[in-house]
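Just the one chain here, the form predicted alone, laid out as structure tokens.
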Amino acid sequence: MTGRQLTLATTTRPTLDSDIAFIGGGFRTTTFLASAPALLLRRVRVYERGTTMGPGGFARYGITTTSIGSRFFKHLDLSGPFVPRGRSSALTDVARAEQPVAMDRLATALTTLGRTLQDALGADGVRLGSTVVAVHADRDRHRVDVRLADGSTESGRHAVLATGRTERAHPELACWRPKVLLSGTVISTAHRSETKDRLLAAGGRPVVVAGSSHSAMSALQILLDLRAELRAEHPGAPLPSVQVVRRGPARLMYDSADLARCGQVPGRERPFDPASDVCPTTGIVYRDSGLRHRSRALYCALWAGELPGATLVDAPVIAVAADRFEEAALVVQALGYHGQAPDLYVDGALVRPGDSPDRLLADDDGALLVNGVAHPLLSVLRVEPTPLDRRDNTAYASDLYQRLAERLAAQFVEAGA
């Protein structure tokens, strides 16, 4: 065992109200915990701070997934009690789809799978509308100490961190503040309304986005779909066009590097690499950051100029587009995702704020780096997007959920628990 598997000690301690506190229950503490069905043997505690398991923020996205269905559960162990799932078409659509789906076909899988976990964790194991804005870990005492928003405090032998990603103003957008959309904000179901509003209110002035990532092909293709409903329901009225700011050629993935050398397009599309490109595992080009299915499609026409009504800007800093986002009715950034996390302490100093502008960094079984050490009591469930230096050439974090789930139970194990 590790030197960090060792650190629960088998020396008696006060009783603790969980053995695994996993920190938000949607996607991932979902999906991981129906990957490893052993750990419900434990006692497991779940805080979500939303009012359902399982779904978390995709249950807002009125978009087609960037993965094809079958990658979000291909971790999926339908034991125990998981095995009447494997009767749920709602999820073993999804789990068996070759092809992206509508985000709200994956909330419903993932709200399935859900229900099934709160069902086996009982009534003491799931804490909905709990919102967790501290983390105390004390190597010493061997303990997680979880601080709700409502001033009480809940405490475990280890702590998951699964709280997602959020968007942040993004400081280059600074002067056009008032008039900025988060990309979230413009493909949630819950402001498409306004979204749409916005845009007649605009009065033919141009919508800019920037940035050319998933999320932007997202909110650019929301944007065209709402476009088109005001041509129908208001002939005549003036409408903006929308213009995409790219800061560089985008990244796209092919299925193979024979595939990319022959379909590459300069000035399209960052020049293929094959040294740097290609995931060992699978092959494929670009395997953690490319555009890919929609997302891809949608930015190859825009780049060849086939959206009516749409246009490529190249700005490789924001500032040289300047004028352009004076000239805009609105402005929607997609400049990427940071992952969120309440304020975590450790042995009573904090180490983190939860509005840091740092990664949460992980081990590649998910254990929490704390100043470059990996901590035995915190881990990350996959919460920051891709490192830079993992991008393309690995298959980053595939095994996570195994190495992660043999961490946590030789822990106990070592603990005699």
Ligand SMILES: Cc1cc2nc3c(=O)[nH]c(=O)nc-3n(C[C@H](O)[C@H](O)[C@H](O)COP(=O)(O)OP(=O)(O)OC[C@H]3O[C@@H](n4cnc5c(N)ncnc54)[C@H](O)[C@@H]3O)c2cc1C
Second form
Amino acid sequence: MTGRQLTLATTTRPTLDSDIAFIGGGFRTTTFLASAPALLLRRVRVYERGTTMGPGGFARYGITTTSIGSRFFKHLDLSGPFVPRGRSSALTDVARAEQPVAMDRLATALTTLGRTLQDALGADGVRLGSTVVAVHADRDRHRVDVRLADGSTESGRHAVLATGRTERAHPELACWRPKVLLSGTVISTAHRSETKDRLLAAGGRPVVVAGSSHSAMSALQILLDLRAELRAEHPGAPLPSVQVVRRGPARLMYDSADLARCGQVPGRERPFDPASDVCPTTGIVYRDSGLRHRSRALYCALWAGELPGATLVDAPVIAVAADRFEEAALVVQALGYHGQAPDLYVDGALVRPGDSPDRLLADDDGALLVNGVAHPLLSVLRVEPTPLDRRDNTAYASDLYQRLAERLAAQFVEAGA
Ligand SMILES: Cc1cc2nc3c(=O)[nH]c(=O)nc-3n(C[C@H](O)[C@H](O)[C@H](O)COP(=O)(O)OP(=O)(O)OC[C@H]3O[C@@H](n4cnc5c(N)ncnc54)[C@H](O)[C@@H]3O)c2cc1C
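Let's see the other form, the form predicted in complex with this ligand, since the form predicted alone is already up.
Below is the whole assembly, all chains and molecules, this chain first.
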């Protein structure tokens, strides 16, 4: 029997609080469970630090999605408890959309799905307002302990980490930290009026956006919207210009290599390499890493000098544009996301602290990799952004939900549970 098969093969099994503990009850957990209704026959418990099951981070942002609506629900299995959801227009409108959708529509659709899950799992199955601070996996005892911020500990047979991503303070911006705002803050609906106040208080000194990715373009759009509102509300008040600092030419998504060949503009965008930048399945150029939809249009207008009040600045490293950062009233950091997770312990040893600079790696079936070895009791549900070398291949993680569901189900069969 392999280490992974041993997982649940125990004869004297203590009473555990759950069969599968999901840490985080956002987009991934909700859509994964809705793709595998059979798992709901197990004792599933979801720990969510927020007050709602379903929308996760998507509830916070006042922007349009990057992906088309249907992509978010492509794995949905509308059987079992999810049958009524097949008639919910909040969900089906987004699930059928072949265009990006407003984030609040996506959040509403996910909340609808989350409610169904809550009903299916019962009061015991969803712990809202529960922040997990550490997860301890013990192979000898075939159990996982989930430690909560309130000091309590609950146990399970298996834990799935689905805690999402966050922006971490970027070291290259350290000397301007007091005036740095994360891009996620700028695009959040909760901070909109605070950001607006800061633009007005800038007294005409510029705002610098570091980065030229989707998050940078989303932040730029919000800054321009807020500037327009301020101009109408405070005629004559000095308002900041926005400078977008790009570290290199952006990637723009094209539907095929042929379209890219005739559409690419030198200087505006990075020339694509047919060997590495074309998705082998779809033929799309920069399938995942490229700017698309609204972000693409905004970036192209910015590059062409067609956005009043905004300019593009080249700086291969931040230090090259240090004067601009120095002069700026506000700096917006849009330099990427990092997976977030509680402290992870294996057999008593801390294998990954929550603030680790290392990525949270997993096998193709979602098993957590600890020092390169798949762990039998811990799984990861797409916590990290897609690895750079896999970003433009549509096959990446396309069967993760199915493989993870099969692996979890197999563990219970193996254990005779
Ligand atoms: C601005 C923005 C736009 C994006 N647009 C797209 C897009 O268009 N298409 C796309 O595919 N992806 C997009 N993404 C990527 C996006 O993050 C993921 O696709 C998706 O949100 C990930 O779902 P998740 O479940 O991992 O994270 P989330 O949906 O954020 O869920 C994580 C949940 O875990 C909870 N949690 C975290 N830590 C703990 C803890 N310690 N204890 C208990 N609960 C915890 C959180 O409260 C949250 O509810 C975007 C990301 C951002 C930031």
